[in-house]
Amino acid sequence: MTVLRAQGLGKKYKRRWALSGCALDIPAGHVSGLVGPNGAGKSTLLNLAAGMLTPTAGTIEVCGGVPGSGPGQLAKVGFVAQNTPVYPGLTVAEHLRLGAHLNPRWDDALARDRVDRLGLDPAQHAGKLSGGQRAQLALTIGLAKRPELLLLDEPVAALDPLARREFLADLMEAVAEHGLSVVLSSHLVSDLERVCDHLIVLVDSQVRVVGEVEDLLDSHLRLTGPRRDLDTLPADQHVVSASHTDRQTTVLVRAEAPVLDPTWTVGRLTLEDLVLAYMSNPTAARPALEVLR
């Protein structure tokens, strides 16, 4: 089942495409780490996915069905967008009252548990939060809707190190709990190794790599030997990034078989390094000798 599906999708902003000629097939069951470069087209495409924009161009489907286009669908999306916005005149009690009334799926109970086992004091109002609780609020309420797809938007871009720990850690228990679909979009990649199982990368405003965290690692790897043509690389060996001195070459490649060319060295890589690679070499190109003294 495919939780998220866009083809050709674009939105356009004045003279320039946030986003342009995307395609994307995101499963359900997962939780997807969406990556890039600022500028990219994250935001957009998860405002697209909740229903927040409207496409310029193509077309996207969200659990089945156009977003936005009614309350059956808005319920079926959390979204937690960035800066995890809450209102600061409203208390803890009076968000959830309100998240009661605004959603069909509401799970009260859920609600209220979270907020206990948190230490959130329901009299408190939201702008006396911290910036950590402020972010288990919206996480809250977003996982208390009881949506089929969670979307978030650089929920702990603001946090420190414990409470985006503690975020992050709650977020994989609801989704071990609760079994919903997420995207998490982030900058940072050391958060999307521990809670991410599927990657998208996405730059300049198009899908670059999108897979299972474990197949990219499987089929990614770094050659190193002697300085070398990268045009006689084989067909079935796809250069992402390359870099030369007089006397090596270092290529990073996605296979589609195994290397079994001796004059390599072969290693594995990190989802960090996979990450970076994608994000320095945009159009994923064999590119031209250059020497790097």
Contents of the next structure:
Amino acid sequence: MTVLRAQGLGKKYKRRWALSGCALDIPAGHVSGLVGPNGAGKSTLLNLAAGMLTPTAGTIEVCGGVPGSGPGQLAKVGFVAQNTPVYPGLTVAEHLRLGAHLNPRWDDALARDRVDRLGLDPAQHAGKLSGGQRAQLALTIGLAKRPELLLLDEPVAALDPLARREFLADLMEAVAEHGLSVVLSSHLVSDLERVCDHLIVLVDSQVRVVGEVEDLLDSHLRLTGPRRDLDTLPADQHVVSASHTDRQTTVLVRAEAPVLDPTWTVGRLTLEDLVLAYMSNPTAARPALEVLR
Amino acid sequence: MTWLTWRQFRVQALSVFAALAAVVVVLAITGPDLVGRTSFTDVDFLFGGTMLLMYLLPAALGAFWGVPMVARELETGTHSLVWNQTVTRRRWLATKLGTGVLAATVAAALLSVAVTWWASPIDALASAERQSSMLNRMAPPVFGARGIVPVGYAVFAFVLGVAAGIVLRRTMAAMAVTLVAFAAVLLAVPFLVRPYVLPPTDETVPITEQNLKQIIGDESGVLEAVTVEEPAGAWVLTNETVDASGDPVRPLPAEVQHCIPAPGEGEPPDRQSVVTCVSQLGDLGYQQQLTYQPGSRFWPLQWMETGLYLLLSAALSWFCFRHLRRLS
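Follow the form predicted on its own with the form predicted in complex with the partner chain, if you could.
Everything in the complex follows now, all chains and molecules, and the chain you saw is the first one.
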């Protein structure tokens, strides 16, 4: 089952394309990390998925419907925007009341429990909360809405390291408990490594790589060996990045089969290595790679 | 959605209604005293004040109710919180517009009923006398401050504020635009629309010593025009002298120019002799043309103008809903 499917999706602001030719399939039941440098189009993609923006080109389908097309669709998708907006004049308790009034599937127990656990004073005005507390409140509303798909735009950016870890743990719990799918964006891979089992790398408004983390890590290898010409690599090894010294060549490849060449020393990659390799090589204008099982 | 709208709106709503309550109390205390009097010079201040208030109220509702309703959400980004609850944008806007229009209607109706009742002895006297120097209720400044048109103004100003907020997305800028646009429409309607929605009554009357009301001259002593007495309670659009073929004459013909000596030539003549001299105009074949909306058209004109403003409000609302899709 897919929770998000995009075909030829593009969004143009005035003259600039923030996202173009985006083709994407996100399977249900995953926590997908959306990574990419600043300005890569992460927020645009999430806003399109939430129905906050309408596409300039192509189509996007979320939970089987057009984003923002009606109450049924809105109930299925939760979205917390990057600046985690809350009403400054309303108290924390009033925000929960707002959620309860506006959402048929509202989980009041979950919301109250989270507010308690976070130590937020229900009588406090949201305008007086710290940035991190505001983010937590917005995220609480997003979770308690009980959507099928929760879209989070840089959800942990405003949180301190401890709150970050706790929030991500909460998210994991909600995913396990309610079968929720999540797409969260970040430009820090370390945030995502802990929770994501699916990854999308967006560079220069294009999807560069997408797949399950495990498969990505299995199929990407670092090969180190004596200096050589990369054209001699077998056809099933696709170069992601390469560096040479006088004597040595280090190459990061996506290999469809085990590497058998004995001249290479084969090493595993961390997720961060992998993402950085894709992000730092925007020049290679190849089509988006899809990792297949 | 109603709960959230009311929660965001209640401070502004209650402060306006509290102010209105204070005004109503003042009017209720001073009103009974006006019944049966024939001179109202001592309540000039209240008369002018209530009239001003009737125009300030819709302007305030537009700027302080209409504009923040949407512009503040767009400005602070909270629209992305509420639009991602299980609430469509259309329902969100419909609730806001509905709540605001209802509140604006109640506020304007309340003030208008109070002011119209308070001023009714004054208006009745002003409409009854032909030679009244007071503004009757057909006179543009009074017309807009009585009856049901204030409701039309209030609804229009509110929707205008919402529309400006949606387009500009900035509270301050939208407030300024709302006030300017509302004032422009408010001034344009009495000049460009109201005189013509019903065909005005045309009447040609002889100029006599008895009905001559005013003689107008310029600094060099040239007689420019005369006016005659006007029908009681009417809104007079023209009061001008025409010749036998019906063309307006201004300045007055040479035959009566000697009625007033040029400035500096001898004693100023007494009024009666000038009136007698000028009323020769009648004998010379000149007549006075009167174009006016009679006082009996007060309510038909009120209904039409209210309808016009409600129509404008509906068009603006339609525009708001159309524009809503393009917001992000």
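A quick note: this is a predicted structure, and the numbers were derived from the prediction, not measured. Residue numbers count along the first chain shown, from 1. For the two forms, the rigid core is made up of the largest set of C-alpha atoms that agree within 1.5 Å on superposition.
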item	value
Rigid core superposition, G211 Cα moves 2 angstroms or more between these two forms	no
Post core alignment: P147 C-alpha displaced by 2 Å or more between these two forms	no
